[in-house]
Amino acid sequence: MRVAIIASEAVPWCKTGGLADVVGALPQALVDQSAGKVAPATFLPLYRQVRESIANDPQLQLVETGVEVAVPFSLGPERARFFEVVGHGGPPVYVLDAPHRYDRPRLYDDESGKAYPDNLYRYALLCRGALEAATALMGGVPDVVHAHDWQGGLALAYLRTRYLQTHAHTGAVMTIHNLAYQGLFAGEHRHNIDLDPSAFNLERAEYFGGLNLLKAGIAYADVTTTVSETYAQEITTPDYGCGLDGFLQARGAGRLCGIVNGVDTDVWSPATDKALPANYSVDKVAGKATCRQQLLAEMGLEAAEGEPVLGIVSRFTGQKGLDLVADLVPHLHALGARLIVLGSGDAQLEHRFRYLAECFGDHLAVRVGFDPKLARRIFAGSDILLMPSRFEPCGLNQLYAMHYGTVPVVHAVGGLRDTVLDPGDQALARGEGTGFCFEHPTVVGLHWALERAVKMYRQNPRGWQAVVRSGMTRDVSWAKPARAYLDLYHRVRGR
């Protein structure tokens, strides 16, 4: 079975969140789970990241394919070309190169944060060039088109239309990471990248007058799926569906569905990362006390005996809750904790959390910016994980602290819910769960669950180790929600 995977960012060649893990990791994964018969092959843009870090890499080269398109937009055909990346060791990597479109500093936007003025342009591009593609690339048409997020969206769209004839047995799925980007953009714009007429309509791409991208996706594609149970059916509701809970209920049940990220256990293993100052595993976890010891010094902090560290690695946006965790900054010193933060983003959470790190140096160490090893030597280092995101579609940050033996505190949402298990005090003491959870995103209800986990930490050392074991132990790899998505497959292929 031929799987062509569709999206604008997968590690480790780009990456600004999530997506990108799931899309690096859910290939090799497939052929895994599937003893090769699905043969899957991804295609993204061929931005100035992916160019720069296949450079830095001496085992990677871009090999061209001798595949080149010409996308039939308004002002003319635009022309590009497929290269290869070679030497990765998984399943096949085509990038797009189009230098106009894709050769700049950052992946979306500027470095002001305004998006760039032709992201549609850039993603319409990738889309039709990936369908007009795919059939040479991968020796056949493609038995199912599997798109990501409101970048691949037009890849459906394009499919039921321009394709319809061609691919008349392919199967379409569309996978939403985040609700809330929708890729919007003015209506009128449908004309120049040769949307079919009969998709702008209400129950197609339109959306109040404008053309909606990942409502497009939705609408052409044969199932839709979220990157987690609870996130799927939070999303048919005013308070989680961004305005399209209504089209997304009228889509039917079957038509939708949620299948958990997974943790690429290869890369993110505490018995193998090179990144940490001392390597552990859930049967020998002396080296987890070493990596404590060092994040501490490393950030400028000390820890009394019963003080746990606690650890954020976040965007800086109000879906994360920081500004709950900032509000709680005050009470670290009655809680006896120490906190260290790591991330970037709102400008006013930054500046808040720098000058809380001034008030507060014997309690907090923040670190603004972009850090992957620091991350891993966060999620190796601190006792108990932070996450009181206010939505949370499936999260990846507490699968890597319960992988690394570090305990989460987390809001009761999405993700979240489907993977932190909290069963109560007594039931954790014995290794029933993995981490602590409240219900409701405020201040109160995130010093309620970080109080029951200091309070355990502190007081009964053999419950916390069965918490910390019952995470480490928990199987957080990608085997089980890639054999949910074979079963997808076989389930739209010739529909």
Given for the second form:
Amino acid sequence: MRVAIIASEAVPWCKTGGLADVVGALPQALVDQSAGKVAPATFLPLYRQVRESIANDPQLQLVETGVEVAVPFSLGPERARFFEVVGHGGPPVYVLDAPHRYDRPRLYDDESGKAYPDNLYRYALLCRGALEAATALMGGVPDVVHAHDWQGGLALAYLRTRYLQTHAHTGAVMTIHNLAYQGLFAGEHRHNIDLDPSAFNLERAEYFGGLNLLKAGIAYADVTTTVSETYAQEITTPDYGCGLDGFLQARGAGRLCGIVNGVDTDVWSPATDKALPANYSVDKVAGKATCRQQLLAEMGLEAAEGEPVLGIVSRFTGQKGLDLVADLVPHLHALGARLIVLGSGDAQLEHRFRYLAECFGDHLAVRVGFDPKLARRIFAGSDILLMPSRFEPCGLNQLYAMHYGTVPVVHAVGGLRDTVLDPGDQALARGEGTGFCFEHPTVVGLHWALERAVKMYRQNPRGWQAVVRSGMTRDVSWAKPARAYLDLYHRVRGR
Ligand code: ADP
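Let's compare: the form predicted on its own is above, so bring in the form predicted together with ligand ADP.
Shown next: the complete complex, the earlier chain at its head.
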């Protein structure tokens, strides 16, 4: 079965968030779980970041495929060429070369955080180009097109209109990694991207007179998935539906399901992670203490035994509840905890954390930026990971943390609710849970859960080790989610 995966980012080529981790790991997991019967191919833009990551790895090469596309935009056909990334050992990755659209410093926005004005055209080109080229590149018409997030949404709209004849039996799957990002553009642009007129109405891509690319993808998908079961339910309610709850409800429960993300355990393993100063595993945890010591030293902090190190690795956005953490900083002293924060994004939050680090430098260290290696050292060297997200489709950091023996303290929402098990202090200490949850995203809620965690950390080291152990031994691999996607592909192919 041929599966064309269309997405805007994937590790190790380009990444701004969890989407990249998922799109990077899923194809190989699909091959493994189908015993090679499924042949996925990933389609990405050839961003500057992709070109650089390939240039920096002597094993990798960009090879011309000879496949060119001419996408019929109204200003004239937009030409682009497909290259294959060769030498990574995984399923094929095809990148669309259109320097005028993709050769830029960042993926989606300029240095001031302003979205590129031609984003609609950039992703219309990706979607249309991938569909146009997939048959030649994959050796036949894809059996399934799997589009990710708003950047992939138009692929399904084109599939069900412009490719209706040739792809009549191709199944269409849309995965929402975060409903808060929908790809909204002025409605007039639809005439420029060869969108079939039938796609622009309230049942499809239209949203209050504008174009909504995520909605387009959902409208044309046979099945829409999102990245946890709880989030799949939440987004059909006004609180979490970001204006699409009614639309999602109207499509019926059978067409929306949740599949929790996995962890690429080949890439994320404390036993082999080269970014760590010491490696360790569930049966040989000594190296974790070294990671903690070195992390404290690297960040210029000191902590005695019994004083937990709290870690945060996050985009700085309202979603992630970091304002709650900022409010908690003055209480770190009373809690006897140290906090290490790595993140970037919202300028006000960046400023606020920098300022707090100046005021509370004994207890807080902040690094503003995107640093994948430091992120790994934080997952390994912390005792506790904080994730007070207001909403969280899946969340990967809590999975990485648990896998690295770091106990998550999370708001019980979305994927955090589905992946962090908190049966109460006594059961936790017996090894029957994996972290500490709170029900309301307030400073009081976060403080309450953190106090429980700190108390157990300090007063019951054996109980704490039981929590660490159950987090580290939990199956977070891609095996189960990949099988769920395979079932879905079988359901939608051939329609
Ligand atoms: P989201 O996709 O909403 O940002 P996830 O938890 O699903 O959240 O995934 C975020 C991914 O990005 C994880 O791999 C996380 O470690 C990584 N990440 C987030 N912020 C940073 C940062 N500042 N530096 C390095 N990695 C980061």
